[in-house]
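Let's start with one chain on its own, the form predicted alone, as structure tokens.
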Amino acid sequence: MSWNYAQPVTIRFGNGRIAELVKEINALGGSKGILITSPSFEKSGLIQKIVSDSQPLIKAVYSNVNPNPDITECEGCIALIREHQCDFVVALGGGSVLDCAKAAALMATADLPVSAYMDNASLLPAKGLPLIAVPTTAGTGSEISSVSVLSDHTKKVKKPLATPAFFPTLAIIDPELTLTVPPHITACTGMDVLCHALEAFWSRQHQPICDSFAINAIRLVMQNLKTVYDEPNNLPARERMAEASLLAGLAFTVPRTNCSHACSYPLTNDLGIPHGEACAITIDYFMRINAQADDGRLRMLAGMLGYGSASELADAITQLKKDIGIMPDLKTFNLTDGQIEGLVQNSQNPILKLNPVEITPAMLREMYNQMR
């Protein structure tokens, strides 16, 4: 066995650590900070708290972030920590806020368009600038990986690009900013923590400690979504849930996401179907086709979760979707079979050699096929 580990981002964890924002700015030696967020959190008046709370530190606030950001809204990012010449990047929201800063405080020090970097990844630069992630679902574990996830709409491109210089410098997870995320969104959010895990513990790439990682969130999920899906103010849930979000994102670093997140991005680009959602549709058929050719890893870990079988396993996260909501097959979109074969082509990504088993186009026609 040979297996390196590394995580170089520090981690600042528990309700009302929000509050601890100019302080570790302070830590930092940060003087020109820019603020990127979302537009929810103008209204709710998040943002300008902690803009006041943080004057004179902040310069500039990038609040037009949207699920699945486009290349337009990272170069809108680059313009203003240019224009403002930011030393310091905050990044406040779930995971399309949080790769959005992450691209943006890198390539932000160099002089191609994001275009480029879509293109050719090696381009990427070495170092950003230092960047504070705050999470606000749970979530993305953005805030801790060396991924961000970009797409070009104009060319039906979602595209997860990688580097160590990706990693924020510091994460606060308050577990108390997830209190106001919807019960939907929480559903799907929750659900990408599962296959994130799922993912990580099954990937070829696995390895001991994010196996630990892994397995201790895939319990906490299955013990805690339902609830906040029902008790959205349940904040033991929450923290739990928040805290599921964290170990899978350190789960998911080294070893990768794979089938799941391969046939997603199709999914989100060609059907609109949010992230989590379309991560979640596959992970149950996946579940069973794996545990049919491993070594007794799936069926190891569903003991360790107190199942009988991987099987029973993947027959408690069908029955977790339908608890909460998430659709159950693609039967509403009525796919003609020319939409079939794109679904078919588009999930061939390169992440898709990380899954123990070879999935085929073939075996990807007949999952979709059964699916509307």
Ligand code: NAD
Given for the second form:
Amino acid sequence: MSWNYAQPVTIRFGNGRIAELVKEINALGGSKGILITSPSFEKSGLIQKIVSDSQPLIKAVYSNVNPNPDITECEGCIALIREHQCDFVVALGGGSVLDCAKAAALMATADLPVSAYMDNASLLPAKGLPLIAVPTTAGTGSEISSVSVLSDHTKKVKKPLATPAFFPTLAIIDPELTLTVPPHITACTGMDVLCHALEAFWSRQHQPICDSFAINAIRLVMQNLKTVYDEPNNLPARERMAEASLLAGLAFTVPRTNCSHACSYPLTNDLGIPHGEACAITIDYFMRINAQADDGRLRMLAGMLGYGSASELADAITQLKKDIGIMPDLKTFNLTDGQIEGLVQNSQNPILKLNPVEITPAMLREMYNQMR
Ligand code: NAD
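Mind giving me the form predicted together with the ligand, seeing as the form predicted alone was just shown?
So here's everything in the complex, that chain up top.
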């Protein structure tokens, strides 16, 4: 066995720890910052509280990041960073906000437009502005990952960009911030956690440290996701899901995601399905395919989680999806043959090659046809 592991992000985890933000900004030596966030926190008053608590450190607020952030939103953040000569960035929100802020914090340090990096990620600068990432969903793990997923909606492209320079400086994970996430978003983001952990575990690039994170993340999701869906104010269960999200993020950063994430990009781009749900639609299908060629790892995983076989674990995931209102198939879209072909073509992202079983276009076509 030969493998590497590095994780450069400092992590603060616990209820109420958003209160430590100003102390952490001072520790970074930041003096002129931007807060990047989404409209829902304008309504909740959290933006106003953060800006007033951190006076005079935060000079600008960009509060218009939407799900599946577009490169124009990223350009908007970069323009504000330059206008106010910011020397640090705070990102408060779900994965969409964190990804947009990670990209802006890095790309603001160089002159190319965001679209140039979408076309060629090797042009990304080597070092960006210091970034404090505060996740408000239990989902993406973006606060500790080296990935930023951006969309160019005019070109109908959604792409993960990866570079070590995207790692935030610090992640403050405060599970209380997830109490306001509505049930369907809780379900979608929670399934994203499960997909990160499962895909990391079976990735061709799996390795033992990430395996440990993945196994624990899967266990936590299977034990707590239905609870947070049914009882949004259950703080202990929200804490466990925040922990699962972090562990799953740590689990996939080295092995990378693969089958379900590759398919999620066209499912979101072409059909508008939210990210976590787009991943969840195919995860149990791929688990059954991977179980057929299992070298014993999936059987071991199922056993450690208390299931008799990988197929029993796949059945439990199918049931969980049903329990939390995740769409089971694509019937509602009445897909044409042309749309199915588009999904097949656009699911062939390079990460698909990390799935342990080779997924051919014919297999994708069969899967999408079964789901239509
Ligand atoms: P999101 O950030 O798109 O947020 C979904 C919705 O929830 C938004 O309307 C948002 O405003 C709202 N919301 C967020 N937090 C809330 C809260 N506490 N209370 C009420 N509403 C809240 O959803 P997400 O699933 O966290 O992020 C998805 C994005 O992250 C996708 O673009 C996906 O591709 C990307 N992603 C990135 C990584 C990575 O490593 N960078 C990993 C997985 C996914």
